[in-house]
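Given next, in structure tokens, is a single chain: the form predicted on its own.
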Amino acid sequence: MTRLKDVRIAKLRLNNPLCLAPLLGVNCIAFRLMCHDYGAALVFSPMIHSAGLVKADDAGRASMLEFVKEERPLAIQLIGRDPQVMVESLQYIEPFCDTVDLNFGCPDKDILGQKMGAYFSKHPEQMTRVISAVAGATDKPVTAKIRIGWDSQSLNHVAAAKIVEDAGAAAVVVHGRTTKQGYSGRANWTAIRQVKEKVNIPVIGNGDIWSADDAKRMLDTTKCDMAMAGRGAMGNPYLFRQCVSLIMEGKALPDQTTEQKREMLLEFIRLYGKVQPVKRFTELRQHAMWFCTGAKGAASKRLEISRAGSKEELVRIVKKEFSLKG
């Protein structure tokens, strides 16, 4: 069994070492809540652009700050490069979050063009000004998410993590891929272990957690303090229940049956209708398509769901399609 210990990020104590990654375009309130309810000890918000948050009017800002108390502990992720703007944005997010996460890992071309996100993997020394300014302006623990380097020829994960630590961050999230990799190829867990061996703050490992076995192996082999699941949790919040059971209790839970996945999807649709302040049917439909993963006849189910034009039609299709034998 994986070692059990007190899981903390500075003063924030967590129930287990599992967390949900900050998935842009995925982590709506309903999804974060469901992942939390299924076992994620800490859920991350989607990336929020600090400059956009500061410049927005009240209505625009409200649309960027869709959070509810039931999903806490919550980490809100900010992206930016101007320390002053990053600090100014804190006033808007602090009432909602338990930790502030700084994004130094997004590989999107537009983000790189603005010299933000994973741009810092090529210039890690520039993280210091941002981290130290934000950490000095809030009493919330500040974490930073990094990549292991710009490309395979310029791995600098240990040096970057030490910069994060020295600048005052309470933990570092290490995505085990380079900026050039994006989300392709295999994550380098050896690099995560090397970071854990060299820093004195908690390390959160990220990359290639598709199953409970993956989460356990990451914790065991890298010795990191927490494991972060991202794409593996899309349409599958149950992954966190499996992870918690295996890691905390040593019990492997079977994958859900198609019928169980149907009930979880219907649960998600009900939750979405209850907690989302602004209902976006296209968002709900996309989540329903993700929930098909692992079900019998997943491709045909996705096709039928993609044709739904309303929540009521979506529910009818789900009940019908998930009752078929694939």
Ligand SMILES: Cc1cc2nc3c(=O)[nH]c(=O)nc-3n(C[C@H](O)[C@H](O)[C@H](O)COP(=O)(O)O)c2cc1C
Contents of the next structure:
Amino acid sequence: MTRLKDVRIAKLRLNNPLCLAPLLGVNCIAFRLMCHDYGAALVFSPMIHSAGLVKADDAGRASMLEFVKEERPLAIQLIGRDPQVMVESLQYIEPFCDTVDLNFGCPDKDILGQKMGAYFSKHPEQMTRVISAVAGATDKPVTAKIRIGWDSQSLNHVAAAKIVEDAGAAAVVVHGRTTKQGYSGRANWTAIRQVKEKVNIPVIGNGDIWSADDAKRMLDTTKCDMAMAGRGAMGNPYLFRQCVSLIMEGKALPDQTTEQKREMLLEFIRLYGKVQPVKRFTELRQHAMWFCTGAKGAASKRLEISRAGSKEELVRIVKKEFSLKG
Ligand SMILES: Cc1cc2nc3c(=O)[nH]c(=O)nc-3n(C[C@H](O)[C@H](O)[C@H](O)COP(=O)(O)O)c2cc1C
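Complement to the form predicted on its own: the form predicted in complex with the named molecule:
Let us now look at the entire complex, which starts with that chain.
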């Protein structure tokens, strides 16, 4: 059975066990707000490069810190490796966030080359300096997002999670894939359960939540404290409503009809226009394409949307395309 108790990350109390993963290039303000609205108890920002934040001028820094108070509870994620720089960057994010998450899982080549992100999956002991410095410098709960190892021959998730706990983190996020896997293959939920069995801080499980059933199964089988949805939520904030309904009330909600998807997308377009300080049409159009997933004739809808040149044209296309059968 899923446990229905409140979830706590140190002093932060959350009203359900569902959160939106950090997604670079996806989690704009409007998307985070909408995921909250549809039920995510906590949303994560995309990673912010701590050295970039510290070095930036005021305008550059403002562009890296697009946050609004309505989107709280919010976790802001930092990536870096120099504890001093990471501590220095805290002052810029603290006014906006409820928790600080540290990225030890990004498999991007450039990031690995800078010995950041998933580089630490090969050298988990090096996380200690970073986590303890950041946790010692802020009142906000500090969490760490890790992978389960560098490759399938060197799984080290339990040892890494213990390092995270011992260094003073308030929770650990476990993405159940190795660095070598990137985003492919199945996420290893057994590894998430093994971490849960061995650490005393809350465990947030991540990987392959595509439906409410998946979220419930992850919570039930791994006993993790929260389930984090990534790609399954792209273009589909409604996933959180389905998850909350199933997990908190035991009620399975049907998938949205194409008409309901159209309304959700139009709502997103309105919200984007209202809350994004800098409106990037290509970003809005890309979201609209993601929102086609699961709709009838998604491929042709996407193609039409990709041709839109303005917001007005986009709205016209969405209204027309989502009213067509098939
Ligand atoms: C487009 C994209 C951007 C991502 N950006 C980040 C990021 O900024 N920080 C991070 O820790 N993980 C990032 N991830 C990884 C996700 O947070 C998550 O761990 C991964 O997608 C696995 O979850 P899923 O199987 O539910 O998608 C990203 C993944 C994708 C697909």
